[in-house]
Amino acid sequence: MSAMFEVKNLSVQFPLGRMKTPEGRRKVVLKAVDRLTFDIRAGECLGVVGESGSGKSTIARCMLNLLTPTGGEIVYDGKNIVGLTGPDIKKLRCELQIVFQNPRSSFNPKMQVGRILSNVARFYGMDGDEAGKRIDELSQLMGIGRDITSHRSGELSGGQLQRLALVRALIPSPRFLVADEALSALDVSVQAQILDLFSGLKASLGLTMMFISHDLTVTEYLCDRAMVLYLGRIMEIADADALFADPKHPYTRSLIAAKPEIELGKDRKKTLLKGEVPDAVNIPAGCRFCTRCPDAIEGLCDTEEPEMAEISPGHFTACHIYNI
């Protein structure tokens, strides 16, 4: 497959103004990104893991122009996107959406949805009886009546507003949608519904997709490949099915460590992570894992930064084990 995004050394930072130290005031900066290289080919479907301050929707807003980056490229069919002003960004919005963690918090309550369905539509070109068109054919793909248009958000389930909002992301008709966090603000059951949503779409509509999770178990489900994050950085990057049967990296193991089993009496070793995710203002010396990592080698691992290494085809891991 062609990659539809090309990532290259992408870096955030947000300036948290001054701060006293022996040495004097100094700038304080939180690297929310730092130099991520990875790409996103056309129909798949890329996981993108790890715990809260990763940088996970960070990326995501970067590459939907939502946020600016401090640095790097991200290359889109061939343009950097990063910038993009004017009418440019009217079509880049048509053919990247994103659906939101809390789908209460994505929809204006004073407002009936099928009038912010609606609006979209016109955002977008439509006239009423196209969108209208547009609307009732994505609602039966969600599984929705249109009657349910008529009703204020507040009237509305967790579950029917996050179909909803995935008929909102689906009216231009995209290529890419990122779905941040979209299953973890709603009860299991319905969560299952709206994975199995998520799989169809990929498959009948050609959807390449950037599923942003911190539940493995799902991301094992969905994704064709995952990415792990730590602080910002890449852990790790390989098919899906390759690092959950095989994972290189100490952190991956422990976040498939902590994992739910679903079949009884497997067997499987545990390796628990210990300590807190360290401040990303002060990033450690060296490998940034290196502070809770098992299997850490004093005086490497907490000096020097491990570079990215190919191990097998197609799966990637930033670790000094495999570099000596």
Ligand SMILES: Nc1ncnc2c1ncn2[C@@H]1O[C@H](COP(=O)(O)OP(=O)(O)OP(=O)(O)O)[C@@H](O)[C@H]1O
Second form
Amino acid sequence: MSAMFEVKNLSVQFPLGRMKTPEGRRKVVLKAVDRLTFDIRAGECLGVVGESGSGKSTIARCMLNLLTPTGGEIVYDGKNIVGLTGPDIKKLRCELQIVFQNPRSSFNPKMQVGRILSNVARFYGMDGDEAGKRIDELSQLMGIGRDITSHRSGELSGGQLQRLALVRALIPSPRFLVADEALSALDVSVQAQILDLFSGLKASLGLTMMFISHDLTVTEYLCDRAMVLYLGRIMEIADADALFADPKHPYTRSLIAAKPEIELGKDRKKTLLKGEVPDAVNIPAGCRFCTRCPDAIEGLCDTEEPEMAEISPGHFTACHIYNI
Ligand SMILES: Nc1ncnc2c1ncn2[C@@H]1O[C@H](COP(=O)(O)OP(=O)(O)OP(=O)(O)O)[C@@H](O)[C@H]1O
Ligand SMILES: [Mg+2]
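Return the structure block for the form predicted in complex with the ligand; the form predicted on its own was the one displayed.
Once more the chain from above appears, this time first in line as the rest of the complex follows.
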């Protein structure tokens, strides 16, 4: 599979102004994403997991050109799209789309569903007939009945709204769709229905996807590959089956052990995550996970940042325990 995206050394720093630090008052920057290199292959669904604040949404915003990274490149179809301007941006806006966590906050509750969708179609340059056809086709695919179009969006349930968000995102026939916690605000039964829609999208529309989620079970079910982030760095990336069946990085193991359905046992106790995620402004030296890692090696993990290494074909992890 060829790469649709090649992300190289992507970094995003947010300046937080001058702050009091142990070294006195100084300018502080928050490293939300730190020198990330990965690719997204055409036709695949890449899962992105990691605790809150690990940089998942920041990456998504960069990929969609909604945020300009501080450093690095995002090569899309062979062309670096960082800092792109002019007509190329419009083309990107059509081809790259996103669905967010809370559909309620992304629609005007007073506006009629039919009008919302036809406005979007018009924005993408479709005429009335073309728009009507496309909206009908997608509404059918997403299981939205015709009767809904006369309702205001504020009258819809969370599940209906998320279907609507999907229709809206798919109107311009994107090639790439990011789902950023798109299931988290929904009831479990509705989550399952929307999950089925996502899993059908690859087959029915040939979409390439980036699926951001806290839910490892869903990620394992839906994604071809998965990438595990911790404080803005990749800890592990591999085929989803391999990553979940045989996680290599102690952080991935801890995340998997924290899955609620796993029975409490010796292994789970050993690997359960201790403590809080460190402050993204004061990232620990060496491996940034070392302050919480059950396998940390003193004098190595707390001083030297591990390089990403391929420890079996297609399975990469950044951890010193595989290099000693
Ligand atoms: N505009 C901003 N200004 C300052 N800091 C920001 C900004 N946006 C994000 N951050 C910080 O960047 C880090 C990464 O945030 P991001 O939203 O990408 O995390 P996330 O993995 O999506 O988390 P969540 O799971 O909670 O959605 C966090 O420490 C966050 O506080
Ligand atoms: Mg987020």
